[in-house]
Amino acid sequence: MKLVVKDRAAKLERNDALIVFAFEGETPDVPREVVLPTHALRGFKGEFREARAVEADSGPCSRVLLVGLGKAADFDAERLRRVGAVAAQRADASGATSAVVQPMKVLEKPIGDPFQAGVALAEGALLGLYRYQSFKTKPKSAKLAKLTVLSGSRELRAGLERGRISAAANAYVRDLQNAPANKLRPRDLAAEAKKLAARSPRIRAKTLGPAELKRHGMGALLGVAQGSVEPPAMIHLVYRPRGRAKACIALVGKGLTFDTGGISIKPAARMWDMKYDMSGGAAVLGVFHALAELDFPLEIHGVVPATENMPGGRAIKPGDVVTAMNGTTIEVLNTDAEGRLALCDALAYVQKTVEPDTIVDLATLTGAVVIALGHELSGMFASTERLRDQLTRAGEQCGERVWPLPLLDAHKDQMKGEVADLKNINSSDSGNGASAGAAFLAHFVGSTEWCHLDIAGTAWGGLGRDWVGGAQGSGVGTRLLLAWLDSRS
């Protein structure tokens, strides 16, 4: 769907549908040139997500779609995203190919920030129509091809454009997530990185293949990969600003394109969902999808260790010892705790070659975080209060909320091994699985400001929120990181 912004003073053009928002208890403000049947508004209460389509008697719009905003006191950016999605979905379901949104002032005031109002509306409307149909022989595309928003605010216009960019990036991530694992292999993720670099002269991409990984001493990542016929890859994207960078940021995303658990094999039930084990890596690529159209005064690195985790005659075995890039030896007690093995080499690589000011990694790392937080919050392990607070605010702003979880020195000590320096799981009677995963990674970031985001619960399977949710990928992480990068800019 194409999003168009026009001045609110412009004459109302002919469209299939006019979208009018109204708060609870208020009469919808339908323009005079659109004439509705006498009793069209009767019974419409303006409750949150309430929607009614009314055929117009005359005027430039064939029908009017009334959408309720709920109580003004409860209204925020997340509710605007949701009603934006409801409006687009209902307009599409009515058969409209074009629709126009009434002037937006009614939506700006409760949020208090026209820019964020624009972002939320654009994201909701565009993502509300997201569909993954790449492998459908008879795909059903959305009918709504054009949405025009009337606005007199430059800030809101800028927000709508930013929302368009972030929605496109989120949809790109969902496409990567939802692709079947035989169509999205490590080599395909590397090819996507190359395509992203081609979109902007300020983005560069390189990929380290097996020989280079071996030269760098990445024994942990190679250990995970050795059971698969698919060669592993370490993807490294770099964004450089127009002028001098205010800071150097590294984003690291787990890129397990399929995870069987290896020799410590997973149960067969819903193993197909393990194509989503590359969601952290997809989120990092999504940031660079947006960076091709944005201007941040930051040097930003995106690193994705990509591989499959498969059983086989060459697969790593429980009890084997591998050596990470920084020389740390690791006893692999469970081959299904493979994400941290791939990530530890990526973190060591970033530490040595990039030396960033801040690192944020994202990974579908543990089932334990789902037990702790469910599917609506990502687990956050931040090494500084500053980073914790910045990411919390960014999550609340964009609707991808995070929750701080404990990472103690005791947790780090739990990961020390008997046969090697570290072990890749803590003892079964310790519990704290999510903290244990973060504690393992903490051994590879040194004193650099760092945050680990465990997105195992939020990457897919969340509650439906109109613009996101359900069985397929959510694209979580990209919009969160973009909001955070804004705060760092």
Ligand code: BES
The other form holds:
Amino acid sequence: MKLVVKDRAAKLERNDALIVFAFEGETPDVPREVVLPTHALRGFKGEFREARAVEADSGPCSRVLLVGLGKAADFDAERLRRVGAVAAQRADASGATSAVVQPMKVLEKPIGDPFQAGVALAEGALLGLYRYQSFKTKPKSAKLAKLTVLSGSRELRAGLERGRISAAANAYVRDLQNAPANKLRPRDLAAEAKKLAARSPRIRAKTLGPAELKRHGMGALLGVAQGSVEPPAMIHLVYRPRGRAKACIALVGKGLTFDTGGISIKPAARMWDMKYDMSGGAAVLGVFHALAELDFPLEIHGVVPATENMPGGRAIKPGDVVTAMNGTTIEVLNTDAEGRLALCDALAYVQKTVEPDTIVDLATLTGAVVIALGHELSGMFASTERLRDQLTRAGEQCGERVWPLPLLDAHKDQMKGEVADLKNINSSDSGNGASAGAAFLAHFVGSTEWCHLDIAGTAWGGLGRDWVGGAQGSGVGTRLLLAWLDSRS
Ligand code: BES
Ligand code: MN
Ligand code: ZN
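Since we've got the form predicted on its own here, give me the form predicted in complex with this ligand too.
Next comes the full complex, and the chain you just saw is listed first.
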């Protein structure tokens, strides 16, 4: 769907549908030139997500879609995203190919920030219509092809444009997540990075293949990959700002294009979900999708260790010892705890070659975080209060919320090995599975400011918030990071 943004003064043009938002208890503000049958508004309360389509007697739009905003006191950016999605979905379901949103004074004030209102409305409307159709021989895409928003606020119009960019990036991430593992292999993720670099002169991409991984001594990532016929890759994207960089940021994302568990194999039920095990890597690529169209005064690195985790004659075995790039030896007691192995080499690589001010990694790392936090909150392990607060605020602003979880020295001690320096799992009676994963990674970041986000619960399934949800990939992470990068700019 195309989003067209116009000044409020523009006259109401011919459209299949006119969308009119209204708060609970207020009469919907239908423009004079659209004539509705008498009693068309009767009984419409304006409750949150209430929607009603009314055929107009005359005027430039044949149909009016009333959408309730709920109580003004309860209204916020997330509610705006949701009603934006409801409006687009209902307009589309009614068969409209074009729709226009009634001038939006009503939306500018309540959330106090017209720019954020624009972002939320655009994201809601665009993402509400997201469908994954890549492998349907007869794709059923949304019929609603054009949405016009009229607003007199320059900030709101700028927000709509920003929302268009972040929604497109989120949809791109969902496409990568939803792609089956035979169509999105490590090499395909690497090819995506090259394509992203081609969209902007400020973005460069390189890929380290098996030979370079060996040369760098990335024995942990190679250990995970050795059971697969697909060669692994370390993907490295860089965004350089126009002027001087205020800071250097590294984003690292787990890129397991499929995780069978390896020799410590997973049960068959829902193993197919593990095509989503590259969601962290996809979120990092999604940031660069948006960076092609945005300016940040930051140097931003994106690093994605990409591989499959497969059983096989060459596969790594429980008890095997591997050596990571920084020289640390690791006893692999469970081959299904592979994400941390892929990530530890990525973190060591970032430390050595980039030396960033701050590292944020995203990974579908543990089933334990799903038990702890469910699907609405990503688990956050931040090494500084400042980073914890920045990410918390970014999450609240964009509707991808995070929740702090503990990382104790005692958790780090649990990861010390008997045979090697570290082991990749703690003992099964310790519990604290999500903290154990974070604690393992902590051994590879030194004193650099760092946050690990465990997105195993938020990356897919369980959510249902109009603009995001259903069984498929949520695209989580990219919008969160963009909101956070804003706060660092
Ligand atoms: N990719 C999984 C984590 C996962 C599980 C994500 C369920 C989403 C839903 C990860 O590689 C894994 O298998 N983790 C193990 C770690 C354990 C062996 C210490 C887990 O959580 O069971
Ligand atoms: Mn695993
Ligand atoms: Zn995994």
